[in-house]
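Starting off, we have a lone chain in the form predicted on its own, written out as structure tokens.
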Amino acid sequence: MTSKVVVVGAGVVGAACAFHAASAGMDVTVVDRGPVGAGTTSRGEGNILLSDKEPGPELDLARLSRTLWDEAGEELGPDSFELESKGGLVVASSPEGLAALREFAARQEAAGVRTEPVDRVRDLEPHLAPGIPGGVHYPQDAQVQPVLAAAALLRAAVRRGARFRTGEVTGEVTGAVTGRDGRITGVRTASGDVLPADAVVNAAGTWGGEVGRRLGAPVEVLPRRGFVLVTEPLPPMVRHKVYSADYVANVASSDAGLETSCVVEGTRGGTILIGASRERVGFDRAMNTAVVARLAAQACALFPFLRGVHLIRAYRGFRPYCPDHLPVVGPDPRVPGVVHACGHEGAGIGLAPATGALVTAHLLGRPWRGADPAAHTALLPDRFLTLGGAPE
């Protein structure tokens, strides 16, 4: 049984890995060069979505995560991370788009997702623009406040004995220490310290590729920039997470250029969040007012009342993107003891609890909620390797 585990990354995925590993009795240390949830976690909307996922391994993760978020809410208190079971509403802009959306929903329902076709979408969202032909309601979609969620999971892990090291000196991993057999025995930090470890979990988000390289196990995780707009606080105006059907296609796209699709939802504090954009521009953090204008225009077309509402800010961040749009979860064959948990793109918050459970199952060599971890081979890092063991 693996006993000492170092988790690299204190975002929501790393916190979930620490929570599940500590709950299983492991000796866990979480390290991060920044504060809790300061990376991609702090730049997201907090979505827990089933509605945007094709049947397959990612939807399997999402369905289990939905259950685990409810369990975390029961244990930690739903208010500790603002868990809201608000449901999602996906709307189509044309009869042809509606037919495609409902065919997609039928495949999801066959995979265990609850779906409800809606003809009169303004019965669910009275402030939607007129003329929308219909949509699909997903009652299982939910939302959390992502930084609070990461902090709550990490606090619970600490109560179970986990430790946390942060800062550019003590919390940044610079390399791996291995034994004669090549197995991980520890990690080096920027301070020169060596933290003993039987296993290291790479939960470094957008930096998962770089951390993997430092550990001798590089994986292809790339940044994909996205913007989110925030309105002034308002009375409750948007009841669900509402998005246009083309959002699903944009998530699945591998195009490097700018893509936007309309996503609108309210928060407990009264602000409305507007997204979503995707573009591969490296780690360029520049503000792009053209993207902001496009997102605002799409949101106003969907909810006309927004034309009279003020934006108070726009923020951007980087989603950890893998070329095949699946996260990398599981042990790396090149360096025994390295386990990856990164590359979730915009779904990391929703998939975090199941990722933590699956990583812990791999560490223990035990079944994962009734299924062999090896059944999820599509998520393993092996898919990025050639026969020679190098990244493609």
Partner chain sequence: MNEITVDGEPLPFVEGQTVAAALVAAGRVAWRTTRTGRRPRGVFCGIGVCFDCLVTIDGVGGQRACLVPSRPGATVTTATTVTTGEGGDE
Given for the second form:
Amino acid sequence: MTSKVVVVGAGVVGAACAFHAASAGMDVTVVDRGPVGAGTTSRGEGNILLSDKEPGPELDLARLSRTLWDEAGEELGPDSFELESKGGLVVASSPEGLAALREFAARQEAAGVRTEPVDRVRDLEPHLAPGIPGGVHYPQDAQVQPVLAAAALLRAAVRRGARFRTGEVTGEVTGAVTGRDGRITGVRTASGDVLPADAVVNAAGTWGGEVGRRLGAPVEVLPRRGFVLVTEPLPPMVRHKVYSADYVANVASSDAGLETSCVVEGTRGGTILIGASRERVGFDRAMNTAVVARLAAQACALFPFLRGVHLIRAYRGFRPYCPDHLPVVGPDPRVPGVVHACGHEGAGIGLAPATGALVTAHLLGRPWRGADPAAHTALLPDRFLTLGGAPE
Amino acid sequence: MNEITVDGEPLPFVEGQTVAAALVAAGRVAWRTTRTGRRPRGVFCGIGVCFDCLVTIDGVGGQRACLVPSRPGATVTTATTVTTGEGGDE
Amino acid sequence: MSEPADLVVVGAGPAGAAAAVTALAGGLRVALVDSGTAVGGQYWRHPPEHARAAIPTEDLHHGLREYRALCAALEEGRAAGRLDLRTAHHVWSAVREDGGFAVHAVDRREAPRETAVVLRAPGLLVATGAHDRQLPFPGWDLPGVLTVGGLQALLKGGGVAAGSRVALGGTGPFLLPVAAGLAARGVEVVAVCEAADPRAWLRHPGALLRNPGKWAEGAGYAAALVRHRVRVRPRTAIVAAEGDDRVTSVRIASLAPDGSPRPGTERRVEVDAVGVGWGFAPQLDLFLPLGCELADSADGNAVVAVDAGQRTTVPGLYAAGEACGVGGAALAAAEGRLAGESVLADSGAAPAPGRRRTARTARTAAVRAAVDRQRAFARAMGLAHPIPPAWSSWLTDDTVVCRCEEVTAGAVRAACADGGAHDHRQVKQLTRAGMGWCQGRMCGPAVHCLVARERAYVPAERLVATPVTLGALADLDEQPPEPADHSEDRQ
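Same protein, different form: I have the form predicted on its own, so give me the form predicted together with the partner chain.
Starting with the chain above, the whole complex follows.
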């Protein structure tokens, strides 16, 4: 059994890996240049979505994760990270769109997702625009406050004996130390010391590509910029996560240009979040007012009352994605001991607990908390490896 | 005489005064209630930075009383409202 | 003005107005944008032009001759069709675009209605000033407790005194004109509590001696206060405000050198209004998303780094006034002129008729010397009026720190102790302090002081500099969203 595990990254995925590995009795150290949840975790909306995923490997992981979020809520207290099983409502803007959405939902239902066709969407969301032909209600969709969730998971890991090492120098991993057999024996940090490790988990999110390279096990993880808008605090006006069916197409898209299709939802703090533009512009941090205007227009089209509501904040983050839009979770065959857990794109919050459980299962060599290494093979890094070695 | 209406009551103002200045001139120190603690709030920074003095003006919420000039006949309400555009506020 | 501007100036206070006037004099076309209803900013805040007869405020101002000269020059520029003056326009974002800048604003002249407006120019000069820096204390969220700037704004902008028995507290020379202004309007100023020790100034005699104008202004306020029998009490502070639904009294204490209240010195004073302020926090919202480099200033704030000509590290972007370091109106206006000269030099504008290039050079050198002199004064001022190190000892665990989200000092302390937060951004994520309407503009410096006092305060980056309705934004969207058709798109 693996005893010493170093988790690189204190985002929600790293925290979930630490939580599960520590729960399984391993000796865990989490390292990060910054504090808990300061990267992409703090730039998301906290989506735990089944509704946007088509049947396949990601949905399988998401279904497990949905269950594990509930378990984490029972264990850590659902209020400690604002876990809310509010449900999702996906609406179509045309009869043809509705037919396609219903067909999609039927396939999800067959894959184990609870779906409820809705004809009168304003029964569920009274302030939706008139004239929407219908939609689908996904009662399992939920929400957490991502930074609080990462912090709660990491705190629980620490209670189970894990350590958290943070700091711009001490928390920066610069390379791997390997034994004669090529197996990981430790990681080197920028402060020059070596943390002994039997396994290293690459949970560095958007920086997972770089961390993989430093560990000698590169994976292709690219940044995708996303803006999220936050409104003034209001009395409850939007009850579910509401989005137009176009979002489902955008999540899977690989087009380079700007794509937006907004997700609108209320938060416990009273603000309404309008999210999810997607641009492939590298790590460009510049404000894009056109994107903000587009998100606003789409949100107002769904909920006309929003026209008179103020935007008080916008933030952007860089979602980590792999070229095939699936996360990479599992051991890297090139450097024994390296386990990847990154590339979750916009679904990292939702997929975190199952990713942590699956990583732990790989480390244990047996199923853990419902995660079976034999069942999630489509997420393995092997898919990127050509015969000759690492991809460019 | 110049007047605005605040929660249904007429309030005089001097041309050039903001809504907040008119309220303060009339002796009002508080007109908003905080969301969580239900605490009274009025004008604090006076220059549009703190958002303590928020009111609804002519049906539009989230207005900083310290920035918006009083206009004859303007209707000011102090309770938090959201205009739904569906025939009423809630 | 129909032709596009050469320069957009954001902020029509002393810095922005002076910069605009300089650029206009050099022949440029200028768009000058301000959220207020009149030119002047906070320092020369005035009622709108048409209302000045009804609300006389002239006696409350200092340096009105310069204000009038700037206004006249702006009016000249407007008449010549080279100035596009946009009052009641609130800028929510400035972005780089095609080698120049796009400044996004909402036109709120018909408030509460607002309309999105975009102003474009190759050059951008941001002079957005500062607002009072606040330190929470028990009772500071009671109605009737205002910032000193708020008291001043009501007085200068609306002719209204917010109370009849007022105590002022905090630190810095700004307490004096506010006290003098209130007294001039018949308000009984029962206490002016200055936390600093005036002897701290003696450590910087050079800065004082080289700025006689500051002496004169200060002496003027001092004389006014003597006339109204208002006493400034050094090394004291308002450590609590009390009352049920509004403030009815304050507790005042003498301070030890570290800023902690001296035991046994507390006394209660009845008041109906309070003004507090601890220097100023520069308004950096438009600079940070553009990627400007920052510098530390002596008063605990990070400020925009500029070269000797007020150029920021972003090409084409200039800064003037408090955003480059809090130093008062005279320094701000001088920096504005300097920035205007740099814009002219960088744009290759020909000298105005009758003016020679050498004259411009000499003028610039004189302005730069004035800027240097006054910056030395500002630095001495920052060092002489620090935030008291032991200020946080006045806070109880249930003192509200974030007024918007009602986050207490206890919650902030817990976020540091249990959550490992070591800056105000992390505290925000863990507690919601700074997530409300004001986006941390009020509590940011205070949370920073509670968490990481030893470093300069860098505000959180705010991509939206002022609230703007989604409707106004939606109207900016050129292409309306297309009807959904995802039948083929979905994998």
